[in-house]
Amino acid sequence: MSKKDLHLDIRGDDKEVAVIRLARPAKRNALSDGLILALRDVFENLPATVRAAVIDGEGEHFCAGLDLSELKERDAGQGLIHSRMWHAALERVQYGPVPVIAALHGAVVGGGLELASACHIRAADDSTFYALPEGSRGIFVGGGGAVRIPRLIGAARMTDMMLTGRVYNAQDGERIGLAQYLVPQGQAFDKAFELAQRVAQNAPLTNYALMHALPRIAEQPADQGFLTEALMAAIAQSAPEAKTRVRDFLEGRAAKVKKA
């Protein structure tokens, strides 16, 4: 499948990894409404073989944010509806069918950081830099960043980024939690794809629990979280694949955890 601004490539021996590439390099992969809707459509229609996905950006940058050439004068109601459209699309990334790994390089700015924060794992290379310039442009984040980014770095750091225009480089971004992995320049995609292949080997119900249940447990009061955890654990361990994997471990057919 190939669209003008978004490419989908299914890879792996069992077609288990979807590589989704933003393809507007001349605009530093700035997010148009059409591109956001294409992302939504891709995640709603992934082939059944896919068990993990990678989001990458063509060219020198992951994504430089909202395509400001599309920014229109809207009244409050129109602006609300537009923002909610972005919310619905990026929710399909975060709460879609498979875990998503972002391969970050160059600009991860504004809406690009909102997209990255909707992914489950972020692998950045040394060229990566992060910013939220909306404050200096008289606008506010509208693609879910006000919810997702503070969960990664805290509200105080996000406030600082928007008030002052602070830019984080790759090393400091990884230190504060904007990425979980940092690799040499040019290796972000390879690392993200390696991680996606590993994730694709997990039991599907375990991946589902980590994507859909864990974030909600983290937001629940402790007594509700414990109950949700118990329910999810019971469902996951009852799956035939889980029983087979535990049996393989007990009978010595599965690898043991070793020191890294």
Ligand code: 1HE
The other form holds:
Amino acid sequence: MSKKDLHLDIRGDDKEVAVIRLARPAKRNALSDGLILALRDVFENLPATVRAAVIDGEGEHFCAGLDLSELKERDAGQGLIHSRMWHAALERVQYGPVPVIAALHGAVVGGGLELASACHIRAADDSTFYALPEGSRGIFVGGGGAVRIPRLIGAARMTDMMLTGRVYNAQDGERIGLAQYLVPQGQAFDKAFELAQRVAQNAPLTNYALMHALPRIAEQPADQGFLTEALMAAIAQSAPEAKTRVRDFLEGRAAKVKKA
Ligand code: 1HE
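Pass me the form predicted together with the ligand as well; I've looked at the form predicted on its own already.
What follows is the entire complex, opening with the chain shown before.
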């Protein structure tokens, strides 16, 4: 691995979008330890101009999951540490500095689906397919998938995927909530980049609330969730940027919501 397997490119007029590309196409972007650590490092060191990120994969597949060639020599203790390493890295994706949009195509399997599920939005093209082959390899998810994937599609569907090896195609994946956007083959990156540019225009505090407060509120008992929501709302609306944006709307300078 190392950084040669993970490319970072800062784009946009204001250098506001980080494009992070898994670049091991010969191994279908399988996630070696080095690649997982590089992902963690990249999210810990994004330039201050960056307001949103895109993750995609080079070649025909987004990601083939865990690099199975590194699995064979690990004992139980090492396996535990390894899984916690994935957790730490994917937590930097989910709870890092900026919203992350996954551009999906081809295989999104095993740890690849775990990575995609740590992102905030998933845009898939028609070639995408989703699977959790851990079941047939005699192993289990270890990159946070058992926590994040049921929150996207429900524990029943995840259980079915792992027990039976069921593969979802792009259309069914979008239908059940694995992706929020479905576009023709070859267009996932463009869609994800367009979304990232849109997300980058939001007030940073709104994006922060969506990344850091909303998932916690959604897990809280309603009574606590309402209070956390109120606290977050009060903080967000007190920001000078919120006041400017609301004034811009009231004085006719901001875009209206258009019918879909
Ligand atoms: C790999 C891996 C990998 C490919 N680790 N080397 N993930 C899986 O069980 C999925 C395993 N991979 C596949 O099912 C297929 O490779 C794909 C459907 C993704 C792509 O198929 P294809 O025909 O395009 O490629 P290929 O010929 O199978 O693979 C090309 C090369 O990549 C080949 O190596 P080569 O040296 O023979 O050229 C493959 O061995 C290699 N390769 N996938 C290592 N995953 C935190 S826990 C997470 C647990 C998991 O993720 S388990 C699920 C692992």
